[in-house]
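Below you'll find only one chain, the form predicted alone, shown as structure tokens.
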Amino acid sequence: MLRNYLHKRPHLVYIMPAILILGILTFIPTVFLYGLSLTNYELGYQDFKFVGLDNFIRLFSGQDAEFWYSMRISIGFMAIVTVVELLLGFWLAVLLDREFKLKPLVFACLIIPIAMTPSITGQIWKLMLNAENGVVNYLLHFFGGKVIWLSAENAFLSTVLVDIWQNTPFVALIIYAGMRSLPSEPYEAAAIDGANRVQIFRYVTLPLLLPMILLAVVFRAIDSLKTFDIPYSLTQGGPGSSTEFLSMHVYRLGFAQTGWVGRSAAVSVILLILITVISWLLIRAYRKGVENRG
């Protein structure tokens, strides 16, 4: 049976080693994570016991009040940055989809944020947003303003702005690549039918670009939901818990202060399930968009 299956799909023979390696590297840590989430294991202590679903009951019963707060701001962060980056990225892609001088220089500037690691991005923006010596407040000084960017009131907004700065070019390049690959026949037919530019954009460009738009949404939604590097470098989850996203909550429970690895693993499992569900919904929408375009 296996031989017949591989005979009908000869390409699997060539990618099977990679599939096996990736499967092992994914399966074993996942099983280990689920196992830890069912224990009361703490760092520095060799004795631990099986506690079943106690860690999850603690989370959902409200005993860990910061868990629900982290859940809310994580989902809110994902929604805000995904929508804003999609809108700005689409606008940039439309601007780039025409010939103008210094276009290669613009592309080089767009690649710079993408090429930077998020941790370095967070460190640079932490210096720039410094209330006393940061360049952002220095520029605002000429307009008579000053903002405490990394205060409890503004830390979440600052994290959102840094993420938008780094990842909007990524969305723009994805949509721009989709625009450059669009067929010319639908545009010629629309022009013959007398459609204006707005109608062409609405009824031709947007439907054809839908798969690429959904692809950008999939990438950014998944990545932003599990964000860690930028908030850790920028605010370390603070002040207080104002930027303690789920990934930061996992880190704080398991490694930063308490060493409650079992409880930290339970939060990781919930984050993993949440990412899986959202990924499945978005990928399903993406596949429908591809089928409709085909």
Partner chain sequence: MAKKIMQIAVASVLTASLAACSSGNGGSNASNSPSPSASSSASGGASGSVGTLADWGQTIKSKYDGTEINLAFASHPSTDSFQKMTKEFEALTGIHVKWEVMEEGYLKNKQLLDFTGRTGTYDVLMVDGFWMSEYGAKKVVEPLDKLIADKTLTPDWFDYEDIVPAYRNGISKYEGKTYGIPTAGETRFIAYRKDLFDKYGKQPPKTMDEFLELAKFFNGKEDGLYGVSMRAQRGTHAASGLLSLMYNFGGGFIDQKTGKATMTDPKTIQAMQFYVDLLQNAPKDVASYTHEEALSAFTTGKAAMWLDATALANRILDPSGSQVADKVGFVPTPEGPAGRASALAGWNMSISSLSKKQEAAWAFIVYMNSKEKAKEYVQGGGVPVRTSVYKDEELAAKNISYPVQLEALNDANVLVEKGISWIPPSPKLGQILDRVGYYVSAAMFDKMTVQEAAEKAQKEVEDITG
Second form
Amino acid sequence: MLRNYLHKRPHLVYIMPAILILGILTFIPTVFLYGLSLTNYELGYQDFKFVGLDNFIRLFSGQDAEFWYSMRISIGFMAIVTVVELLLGFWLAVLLDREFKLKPLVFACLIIPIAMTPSITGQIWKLMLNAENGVVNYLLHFFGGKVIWLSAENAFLSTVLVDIWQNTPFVALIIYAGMRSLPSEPYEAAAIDGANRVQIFRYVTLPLLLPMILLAVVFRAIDSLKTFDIPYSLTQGGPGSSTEFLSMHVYRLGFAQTGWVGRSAAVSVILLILITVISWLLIRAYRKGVENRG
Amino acid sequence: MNTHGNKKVGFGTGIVLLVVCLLCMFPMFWMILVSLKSKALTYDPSVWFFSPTLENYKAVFENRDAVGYLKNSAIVVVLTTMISIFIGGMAAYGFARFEFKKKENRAFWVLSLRMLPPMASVIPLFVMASLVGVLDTHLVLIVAYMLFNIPFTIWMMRSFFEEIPVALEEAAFVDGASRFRVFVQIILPLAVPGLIATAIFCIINSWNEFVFALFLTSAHASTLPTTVTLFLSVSGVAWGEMSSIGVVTILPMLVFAMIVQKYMIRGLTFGGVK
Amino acid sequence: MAKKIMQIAVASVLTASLAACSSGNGGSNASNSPSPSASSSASGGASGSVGTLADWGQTIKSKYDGTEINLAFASHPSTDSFQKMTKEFEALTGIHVKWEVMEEGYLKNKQLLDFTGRTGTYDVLMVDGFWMSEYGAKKVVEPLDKLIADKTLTPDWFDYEDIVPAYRNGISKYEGKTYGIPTAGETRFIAYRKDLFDKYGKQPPKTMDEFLELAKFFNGKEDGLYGVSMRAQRGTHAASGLLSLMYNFGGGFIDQKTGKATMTDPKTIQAMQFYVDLLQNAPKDVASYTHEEALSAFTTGKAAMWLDATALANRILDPSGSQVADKVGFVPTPEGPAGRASALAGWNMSISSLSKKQEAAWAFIVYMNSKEKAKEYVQGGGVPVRTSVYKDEELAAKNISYPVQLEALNDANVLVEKGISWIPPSPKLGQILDRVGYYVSAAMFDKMTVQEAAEKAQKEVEDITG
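Okay, that's the form predicted alone, but what's the structure of the form predicted together with the partner chain?
Then the entire complex follows, led off by the chain already shown.
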């Protein structure tokens, strides 16, 4: 019976173990999360009530003073970080796409930010960005500059900066890898047609690289919406709400200081929906890019 | 392979790459420097040359049981990576080779699991682990890390399997081999470079994971990244010790990444388009 | 749509059942754990003498040899000192101690998660005075009154009465019951740069007005010098920084008798305005300062004055980590419009209500916090809570801040006598601090005026206290 069933659906044998494990690990937490978002549950208490959509109403009606702002800066952060990292990464990939002896050394350097443990790196960055005793300002003072990195005006940009440091190499490596795998026929054809470099780049390289670029965008967009380690160690969401990203807000509401697990779950649900929608759009574009090319 | 990779490195490019390298390296460099400084010098960024002290490393290994954390990290990372690669690789093959209803939806669902912020899933996972009674074991982290490792593997490996010509398998079928045997004996060996690249990222991600490790484990199974909380003391951050354990944490990854550099970069290509 | 409804239904069943089974566990757990009174009579009958430390050790060893207790402690100099004393304790009692040490924010998360999950991993918890009301209300920790009163369990050489009364009453009680033994006390005072004050012929501040004036005076007086340094990071730190001044203005977050929010009380607003004005004379990124950054700004000579915890005085006076070690003086928190007052905070050791080894846990607490061991503890770097320690001449000679600490403690007692607890006694304190801390932080850089911030904070605090 089962054998027969599986025989008709041969793919199940392969994907079932993964689906089962992931299902248990995510279905229950997700359902749990949706459930919690409808309660007034508080960490450490035994009883709770179902409060319907109150937690969501609280968020959208502006009763939660920071929610809309968090939403705005989270999306802003995602957009800025993704675009900047993409451009810088692309540029870097182009620079790397040539032969030279020290290339493995350059790669070794690029891998450092990827491999450094974020929880520890965040603390080191905080030490380095300290306005009075940080090494960054120490180096800047030779050029007569001094930046208050973690002030209300600059804290957001500082988190952006650290994120760019951490993830640009990743983007660069993906795009570089893509460039190395481009087929040579289109270039030969273009050369025969007498296309100039700009034209080749615009009409040959870019379209061929599109899936690679989209892949990088998907990864960065999803991960930057979830950014937590860096703002947590640098500013704890402050000063004011200047770095209170949605994931920080989830933490602030749901964990020890306040313990509003219910409200926190509501923010998580919204964050989850936001990420899902954005990535769904991006991934559709990605698959389309792959199909067009292949 | 490509016609535009033969450009020479000009002076300008050289400078730019040098700057990029310095920028990437600097926090690591600074961390090593701080780890070798005595306490009084930590907050003095103008001191670059000093007689280094190994006090901090000694403290970390003698009083903080760095070896224990190292062992926990190694066990968890190796096992979770091996299991994830196998299970994820199988699923990736399933997605690559078969047509079935709602395939794209399911593939998307798999990827979407990456989207759950760890902060949101850690409370339910904690409760689940507590009910099953596996809190503070290596097992709980091994399983929890599959949550991001398996989707990543599926995502990376799917396109890669799609690239392997179907003809290879069909030849084997003609010889009467079962599909599963073909998968294990023919497809997997062909996919080794991709598998290695995937494994590298699984290893790095698991090694550095913080939130799950912090909340799901305690004295017995804690991993290296959680040690950062030891040093954020009420009466001051022990920068020296924190940096030295940071170096201890990062060094194995870095050495590892250097060794497998080639695979890593090559592998990224497969994940994308090829 | 139908799918959605299903999901919700499943979710509700799931959460309800989880809650049910967890509370079930809790119930059985409570009945399993020996109630202190019952066990104490048993031990009283069977046990030998506990009059001296050695006898007590014998008695404990005969009962709990080989027991393992688990600890969840904060990274704190006192913890380091306790760890140094652990070997001796293990040898004496045969109890094995398993430490888990982490940063305070994570510590509270772990303790509460462990409690919520009904896991009962920990036996002894290190609890911040700020968390005590919440832990008491949630029953995370066990009431200790009966244990303290029982002479067989708490021998005379422990001497509970020797602990500074302000700490006993101020940081370890909730609704009249004792839930913790104070281990590390903290009040707050000002450290100032003697050399700078001498150079410009200034006297250390006695009143809040002088404090502000001096901060303004020194700010920018020399290259790279700021007037003052304090903690002000968004959240608990900002709220706690404000607290260290507020009572001197007569303000408060909540009315301690009625529990109503008093953020818009003119005195509270005045204190908030003062705090904001004062920090205009601090390093520009003060809004990201925890005690760590605030302290390092002072110890590297970037600030003329510093107001924070007495527990940190050691670091200012430690020449291996401080560049100003030989140039500082200390004075108590200045007098404000409402008179003298000083902070009263600190850490406790408590027994987890889920612990199945409560007596072994108590033995650990007794040993570590006893008067007998107090000197060893302080010499190992621990932060004192005992009168006998403050009066110990050998110790006081080593630390010039002791007399001022005692003076600050007397100021703190002024509040106690007024019937005010420096730590607002509310089980919702964590939430209040978080919200107030946000608005204070927002007021600090002109995002809103102090008045606006106070009004908004009032609304949120009202919402929390109900």
